[in-house]
Structures are given as C-alpha cells and as structure tokens.
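Presented as structure tokens, the chain that follows is alone, the form predicted on its own.
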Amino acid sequence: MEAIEKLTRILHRKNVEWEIYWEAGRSTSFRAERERLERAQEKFFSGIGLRIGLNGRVGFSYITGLPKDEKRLTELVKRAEKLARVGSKPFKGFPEPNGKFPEIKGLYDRAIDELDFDEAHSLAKEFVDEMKGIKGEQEEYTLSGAMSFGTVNTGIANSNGIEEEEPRTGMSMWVYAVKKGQRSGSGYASQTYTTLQGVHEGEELIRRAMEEADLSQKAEKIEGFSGEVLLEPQAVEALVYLFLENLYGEGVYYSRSCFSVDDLGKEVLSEKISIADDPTIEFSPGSYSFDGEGVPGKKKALVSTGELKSFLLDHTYAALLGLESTGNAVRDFRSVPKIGTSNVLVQKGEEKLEDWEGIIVSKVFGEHTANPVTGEFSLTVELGYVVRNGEAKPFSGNMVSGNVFDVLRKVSWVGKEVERRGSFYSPKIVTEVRLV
C-alpha cells in the first residue's frame, strides 16, 4: 500500500521505534421496526494508527483515510513523536517476530466482501419477510431486528520486522420480540458469523425470540432458594466474563485483580472447569491470525481442571510481569492496544443435562453492577424455569446472587453439549447459587 510504504520510509529516517496499524473497510446495516425495514446505512472507513517509542516512552496518533500526501504523513509522525516525549504509560518496546502466523480458515468470505448495497438490502428484506411470515396472523407479537455486514483489511508493521496483513469479514443478526396481552413479555436472540452462510439461520433466531417472549409473558417471580441450580450458556457467560476480568494483565500488574503471578498453577476453580482463549478457531467471529500488536494468535488454557494456567496479556504487560504476550492485544486504528479476549471456550463435560429437574437459570442481566475484584454479584433473572416431573414453569424477576469465585468453585456437573453465542462457547453447568 502506497501510504504505508511512504510512512515507513519517513520513519526509517528517524532514530525511533515505531509501529503502524492500518485498516480499510466497509459496513452495511439495516434496521427493522414492526416487521418493516426502517433504516439502512452504509459506512466506509480507513485510517492509520502510529505508535512511536522514544527514550522509554510511547506516543500515539492517528489519521483517518489512507492519504498519499507525504505532508500529512510527516505531520502524523511529528504528533506521535511529540506525544512520546511527554508520555507516561510504561513502554517495553514493540514485539519481535515470533514464529509463523497461523492459517485460519473462515476469517474471510468473498461473498460478503463483494456484496453490494442492493444485494445486502435484498437479504435484509428477506429477513424481514421471514419475520412477517412467521408472525402470520398472530397480531399480539411485534418484531424488530437488524442485519449487518462488514469487511475490513487489517495490517501491522513495526521497526522490529513484523509485517502482516489480513482481510476479515463478518455478518450479524438480532431479533427482539414483544408479546402483548394483559401483561407483556419479551424475547431476544442474536448471532454473529464470519461468512454469509449464517444468513440461513434467520428463521431460527426469529422463532427463538418469539418463544422466549411467550415464556417471558407467563413468567412470575418464585420464592427464594439456595442450592444447586443449572445455568444455561448465557448465564454461564455472564459469570465467566466477570471472572476473566481478573486475568487481564494490566489489572494483575496494578493489583486490581485478586490474582498475582504467584497464583499461576494454583487451584482457583472447581476441577470440573476448564476455560481457554483461542483465536484460531475456524469460522469463528473472535478469530485472528495476529493480534493488535502483530503477535501470532494462539490457543492458551486460562484455567485447566480448576488450576490457573495463564493471564490475558499484551506485549507491554507481559514484559512488566516477566511473562510472554498471549496475543490478546485488541484495537482499531483510532486506539492504542488494549487487552481483550478472542474466542472464549468453557470445555464440555460428560454429563447429559437435558433432563435436569429443578431450577434452571437461562438469562440474566446486570453484570455491570458486579464487583469483579471481590467477585460479588447480584444479577436479575430475565428468564428461568422450574422443572418438575418433566414440566417447565418459567420464572423471572428474581435476583441470583453470590460470589463468582465460590460459584465457579462449586461447579459439580458440566454438560456435554456446547452452545455458541458469538465468540463464546459453553455447555450448561450445575452449581450452587442463591435466588432471592
């Protein structure tokens, strides 16, 4: 790319460490209200982010577009240099080449990349027509939703010799259903994909949202309970991400985590629980062959049979903690790298939990109110079930509370069927919580 080559030549004339991150892409989205397409939007974006390391400090600046004007590129370098002189964030250099980048199938689908606006509009209209068809004469339901498509070419180069570029595509759909009556109920379903094949799952999402709205309408609050509860994958997701906040290297370094480097290898959760972060899963929305600093993507066990095995690290905080980057730097061209997750997997067990009798918590909300360091949480049950003699009675409105570390230490059963929700994969689990 001409702009990157020009910028590289300018930087080679400087006595500095540098890193260029660039993106160029397009997104198209459609919004439906009351089973009608109401809004459509197409965005084009591109830009360059530049980090410069100078005398143990780092500066960052960016420009939108991929300009060919050398004057603008020179000004970009001057701004980043100026900020590096006054920077306060610790700087441990940029990563060096470390092995081959993995080849991952399904990150890019030419069918999405070459989809023009009219073709995307036709697919969105088919999605809305499916809503109308499934709703039929059931006037008590109101459906809304969205469909979007995106393609981006991402690249990185630094003064240590890292240079890589990768195209990626994505597609997402969501449906929100409301069922009216003497009381109302609501349901929501969504999914993301890397290829256009996912467009065929729209009908399933619509039906799932409507079924949930029907159950939600019938749900009532139940009496308090303490003991074993089955958590479905969406409820598991809320607790696992709350736990994972303690594994971010920045939090570990600044003692904002309940763990330290000395805890690696110690048993922190139930031996039934294994959690991994894996950006190399084929056809998965959280996958990449290199992270936001050019470190190759790789699978790593975070917790294995209850033992803490790894933190989530970028290059800087890995160096500060005396560890190696795990390839978990995430960013766009407008931002400096931050630590994040790729695909998160809770390993399946061997239990068949489809016939579970008792309390099932399916969906919760309110994770933002939890304290990730102490682990204390109190989440609202959006939908759950009490199953007796094979009959399921829905409930909602209760609070499920506890301490995430205790809850994940008390996991006694793990199901053998894994469900994907975007970039999160999990089976059902059984553990002890308190419902109030």
Second form
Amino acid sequence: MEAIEKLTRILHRKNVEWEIYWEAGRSTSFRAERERLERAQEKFFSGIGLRIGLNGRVGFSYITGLPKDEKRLTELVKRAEKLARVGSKPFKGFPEPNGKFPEIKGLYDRAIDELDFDEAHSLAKEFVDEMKGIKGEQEEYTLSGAMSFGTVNTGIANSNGIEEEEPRTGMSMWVYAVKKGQRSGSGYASQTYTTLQGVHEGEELIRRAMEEADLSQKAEKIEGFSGEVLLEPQAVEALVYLFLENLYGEGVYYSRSCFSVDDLGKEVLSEKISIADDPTIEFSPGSYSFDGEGVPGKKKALVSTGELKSFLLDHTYAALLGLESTGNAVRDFRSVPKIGTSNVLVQKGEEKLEDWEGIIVSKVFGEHTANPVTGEFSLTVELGYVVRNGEAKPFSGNMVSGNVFDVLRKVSWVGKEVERRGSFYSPKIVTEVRLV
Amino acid sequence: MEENILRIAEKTAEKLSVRYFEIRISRVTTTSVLVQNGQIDELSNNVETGIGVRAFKNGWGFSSANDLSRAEKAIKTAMKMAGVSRGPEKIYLGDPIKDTAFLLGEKRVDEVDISEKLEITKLANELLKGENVKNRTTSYGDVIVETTYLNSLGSEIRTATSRVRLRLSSIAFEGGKTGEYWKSFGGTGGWELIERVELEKWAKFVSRKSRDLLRAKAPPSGKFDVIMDPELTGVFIHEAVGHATEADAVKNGESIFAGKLGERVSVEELNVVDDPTLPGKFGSYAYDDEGMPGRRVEIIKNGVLNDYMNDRETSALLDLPPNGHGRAQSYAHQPLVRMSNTYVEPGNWDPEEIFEEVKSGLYMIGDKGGEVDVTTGTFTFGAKEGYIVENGELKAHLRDVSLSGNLLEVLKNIRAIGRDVKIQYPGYCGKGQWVPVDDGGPHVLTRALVGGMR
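Having seen the form predicted on its own, I'd like the form predicted in complex with its partner chain now, please.
What follows is the entire complex, opening with the chain shown before.
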C-alpha cells in the first residue's frame, strides 16, 4: 500500500525503532424499530497508528485516512517522536518475528466484503419481514433489532521485520422484544458471525427474544435463597470476565490484580473449571492470526482443572513480568495496544444438566458495579427459573451475590453442551450463590 | 470546502428527492495521559477530522468517513440509504439557525503544553502514596471538538466545545484484603477546571479512603431504608428516571413511562431536571448534534411526569416542543436521544434531619455506575462505600454495595429530599454510544434492595 510504503521509507531514514498498525474498512448496518426498517447507515474508516521507540521510551500517534501526502506522514512521525522524548511507559522494544502465523479458516468471507448496498438491504429486509411474520397478529409484542455487516483489512509492520496483513469480515444481529399487558416484559437475543452463514439464524433469535419477553412478563421476585443454583452461559460469562480481570498482565504488574507471578501453578478455582483463550478457532468472531503487535495468535490455557496456568500478556508486560507474550495485544489504529481476550472458552464437563430441578439463573446485569479485585459482586437477575417437577416458573428482580473466587471454587457440576455467545463459549454450571 | 460539500449535498438531495439532510464536519483534538505507580503508561496527542451525513426521506440514512476526500461518497450513500428506509412520517424541522457557540473555558487546553498536563498527572499520582497503597492510577484527558453543522434548512452552526477530566484512583492491599477508591473531576471548559482542583486534599482523601475500606465490612442483604449521598442520587436518578424518559424508548413503546405524561409517578416533593445549559458541567452543550439548542427539561414536576427528552424525530411524533437532546458520540455516529446533566432539585430537608429520620438503615455513598431495563423498570446501581445507620447515627463502614429496585416503587418510597444539591460528577453514559454526562442532587431517603454478602 502506497501510504505504508512511503511511511516506511521515512522511518528507515531515522535511527529509531518503529511499528506501524493500519486499518481500512467499511461497516453497513440497518436498524429496525417497531418492525420497520427505519435507519440505514454505512461508515468508511481507515487510519494509521504509529509507535516510535527512542532511547528506551515509546511515543504513539495516529492519523485518519491512508494519506500518500509526504508532509502529513512526516508530521505523524514527528508527533510520535516528540511524545517518545517526553517519555512513556517502560519500553521493552517491539516483538521480533517469532514463528509462522497460524492459518485460520473462516475469518474472511468474500460474500460480505463484496456485498453491495442493495444486497445488504434485501437481507436486512428479510430479517424485518421475519419479525413481522413471526409477530403476526400478536399486537402485544413490539420488536426492534439490527443487522450489521463489516469488513476490515488490518496490517502491521515493525523495524524488527514483522510484516503481515489480514482481511476479516463480520456480521451481527440482535433482537429486542417487548410484550405489553398489565405489566411489560422484555427479551433480548444477539449473535455475531464471521461469515454470511449467520443470516439463517435470524428467525431463531426473533423467537428467542419473544419467548424471553413472555417469560419476563410473568416473572416475579422469589424468596431469598442460599445454596446451589444452575447458571446458564450468560450468567457464567458475567462471572468469568470478572475473574479474568485479575489475569491481565498489566494489572498483575501494577498490583491491581489479586494474583502475582508466584501464583502461577497454584490451584485457584474448582478442579472442574478450565478456561482457555484461543484466537485460532475457525469461523469465530474473536479470532486473529496475529495480535495488535504482530505476535502470532495461539491457544493458551488460563486455568486448567482449577490451576492458574497463564496470564493474558502483550509484549511489554510479558517482558516486565519475565514471561513471554501470549499474543493478547488488542487495539485499533487510534489506540496503543492494550491487553484483552480473544475467544474465551470454559471447557465443557460431562453432566447432562437439562433435567436440573431447582433454581436456574439465566441472565444478570450490573456487572460493572462488581469489584474484580475483591471478587465481590451483587448482580440483578434479569431472568431466572425455579424448576419443580419439570415445571419452570420464571423469576426476576432478585439480586444474586457472592464472591467470584468462592463461586468459581464451589463449582460442583459442569454441563456437556457448550453454547457460543459471540466470542464466549461456555456450558451451564452449578455452584453456590446467595439470592436476595 | 464547506461550500462545495453543501452544493453537492443540495444537488444530490434534489435528484433523490431527499426531504431533509444535515452534515457535521468535525475536527477533534485529544490528549490523554495515564500514570500508574509513578510510571507513565500512556501519553498521546492526536487530531482527526471527519464527516457525518444524515438524510431523511422515507426514513433515515447515515454515512460517515474519517477521511474528508470521501465526503461526496458519504453524502450520496446517506441519501441513497434514506430512500430505502421506512421510518417516521415526519420530523421536526423548524427555522434555520445561524450561530457560533464556543465553550472553551478561560484557558484553552490546546494552548497548554503536554508536559504541563503530564506533570500534574504525575504529581497527583505521587500524592496518592500511602501505607498499603499498592496501585495508584491517575489519568488526565482533554478533548476539543470543533464542528461545523449544516442542514438543508439553511442552518449553519459553528461550535467548539472543550472538555477536561482528571481521575485519581487508589487500591490498598493488606493481609489478603483490598480497598479501592477513586474520584473524578472535570467539566466543559478549559485548563482552569484542573487548576481549581485541590489536588493535595483530594489525593490524600482518595488514598485514605482506599485504606479505610480495608477494614470495611461486606454489606447486609435485604430491603432497607437507604440514604443516598448527592453522588449516588445522581446515578440513581440517571438510571431510574433518565433512561426511561428518553423519548426514543417512549416512541418504541419500550419505556415503562410511555403514555404516562401528566400522571403522578413519585412522591409530590420530587422534581427531576435535565439541563444541558448549566455552565461548565461535563454534560453541557449549546447545540445538540441535530443543530437544535439544548433546553432545560423538567422531567418530573411535583411528582408528576411532565416531559420527555426528545430529538427532531420524537418531538414530531409525540407532538412535544423540541428540547435539543439528540446527541452523538462523534461525527461518525447518528444522534440518539440522550441525557446531559440530570439531577434532583432541592427538597425541604436538612441532611441532619434525614439521618435522624432513619432508625435502622444504610447510608450509601458514591457512584459505581448503574444499568436499567426501561421496559420492566428494574434497575441496579453501585455505591463506592456505605455505613450502617442506627437511630440516625453512622455505625459500621461498608464496602462493595450494590442496590436494585423497581423504579416506580423506589420513586414512590422516597421519604425525604435534602436541600444540599451537588452536580459535580463527570462521567460517561453508554447506550450503544458513549457521551459525556453529569448528574447529582441532594441527600435522598428511600427504600431499595441491597445485594450484600451477609
């Protein structure tokens, strides 16, 4: 690409270390309100993020667009150099080329990249027609939702010889259903995909959102309770991400995590729990062949049968902690690399939990009010069920509280069916919590 | 360039029979500094320009580009898209507005050298030091957004808005226990807002609080009388009332407040206002992102639901006077109905009298954010700390407190509203897009569900 070649030539003339990260993409989305396609949008974006390393310091700056204009590119270099001189975080150099990048199938779908506006519009229209069809004469329901398509080409190059580019595509849908009556209920369902195959699941999402609205309307608060409950994947997701905040290398380095390097290898959760981060899953929205610093994506166990195996690391914090990057630098061109997750997998167990009798917590909200360091949480139950003699009665409005470390230590059963929610994969689990 | 863009837009609109269009061209200058444990973790300074075009025909079309050479493509795309949508029949148009509004404060942040911004962030980080404090994080951010707004009515509005924010955070560890506390300062204005922060006093306060919380207890659980401090009242009213009175949720029939204008929804003493015209607050603005002047909205007046926050679309549909609450995260986002500065107006109670009123309950302090389901009215919000209240007196110190309730119940359970209003809690509100907001109020006594560990 001309802009990148020119920028590389400017940087070669200087005695600095450098890293260029670029993106160019497009997103198209359609928004339905009250079963009508009310809004359509298309966004174009591109930009270059530049990091310059100078005398053990690093500076970052970006520009939007992919300009070929030498003056703008030179100004970008000057700005990043100036910031490197003022000083930034401890700089441990940029990564060196380290093995081959994995080949991951299904991250790019030409059908999405080449989808023209009229085709995208007709897919969105089908989705909305499905909403109308499924709603039919049931005037008590109101449905809204969206369908989006995106394509982005991402590239990285640095002064150590890393150079790679990868196109990726994405598609997502969500549905929000409201059911009116004496009181109202709401339901929500969403999914993301890397290919167009997902469009066929629109109908299922609509039905799921409507079913949930139906149950939510009937749900009442239940009596307080302390003991074993079954958590469905959305509730597991809330707790697992709360736990994972303690595994970010930056938090470990700056003592914001409750773990230190000495805790690697220790038993921290129930032996029934294994959690991995894996950017190499085919056809998965969280996948990539290289991270935001050009480190190859690889699968790593974070917790294996309860034992802490790895932190999530980028190049800098891995070096500061005396470890190796796990390929978890995430970014866009506007930002410096930050540590993040790719696809998170909670490993399946062997239990058939379909016949569970007792309390089931399906959906929760308020995760950001929890304290990841102490692990304490109180979340509002958006939807749950009490199952007695095979009959499920929905409930909501209770709070579910506990300590995430305790709760994940007390896991007694793990289901054998894994559900995907975007880039999170999990079975149902049984553990002990308090319902207020 | 602007004239050329407008000419292309007018020509395309005529050709495609577009009824209305608007264009936002923005130049955004940002600085961000992050210091952790004395080390500079992030330092950046950037400028970007971009264009967002929105068109209305049978529905809305929107297109944006962060590269102005794509302006013509963005105009044509937005207008073509408006033609295939099937949205509202009408929108509020009104008269053209030609104006210039600069909210840049007394000392422009882009005239302050980045080294000065770095120094103050480092100093604040140093001041947070204290026994058992293992993590000290301070962050500084400023942004100047200069926008030219043009629309098919002939409006031409030039705005320049500057916002600054400084955040101090401290985490203490001792014997396996953890205490965390933070505080944010800032508003709409210039560097003077940072110079006015009593850095030493507040850094010591934040650091001490994180240590105090080491000895704080987990809260009890159940339904309690709860006194909220002004900061928590802010997040409570934002979640419990604000989101449900954003008129897009009302229009779609999603809000529990839909069709309830004129009805009593709370105790008579409650007055809730959203006001983007408050000087210097983080959520303030002169014009919204639809080129409408921001107006004060009396949402709840003497306990009666009085008005919704609206945009060009919802004001026409609900037949309400427009009040300028169409806000977008940036030029690359479509405006949505959003809050600005939301607060509870003063009541008649002295804060001391409110405490005397509580025989057995909880005092909850500070904002850890919240969330609401506007359809069912269930909401949750977190407090940074709390105290048990017995016979009006503060007893045990509490940490990690989350509360929940049904908004209609909690509003009707309000027993006392203080006179001591504060609106100084800059933050961001997410609704698919992030916009700066502020909120607050006085001490308020109500009942809510506390999800404690005991």
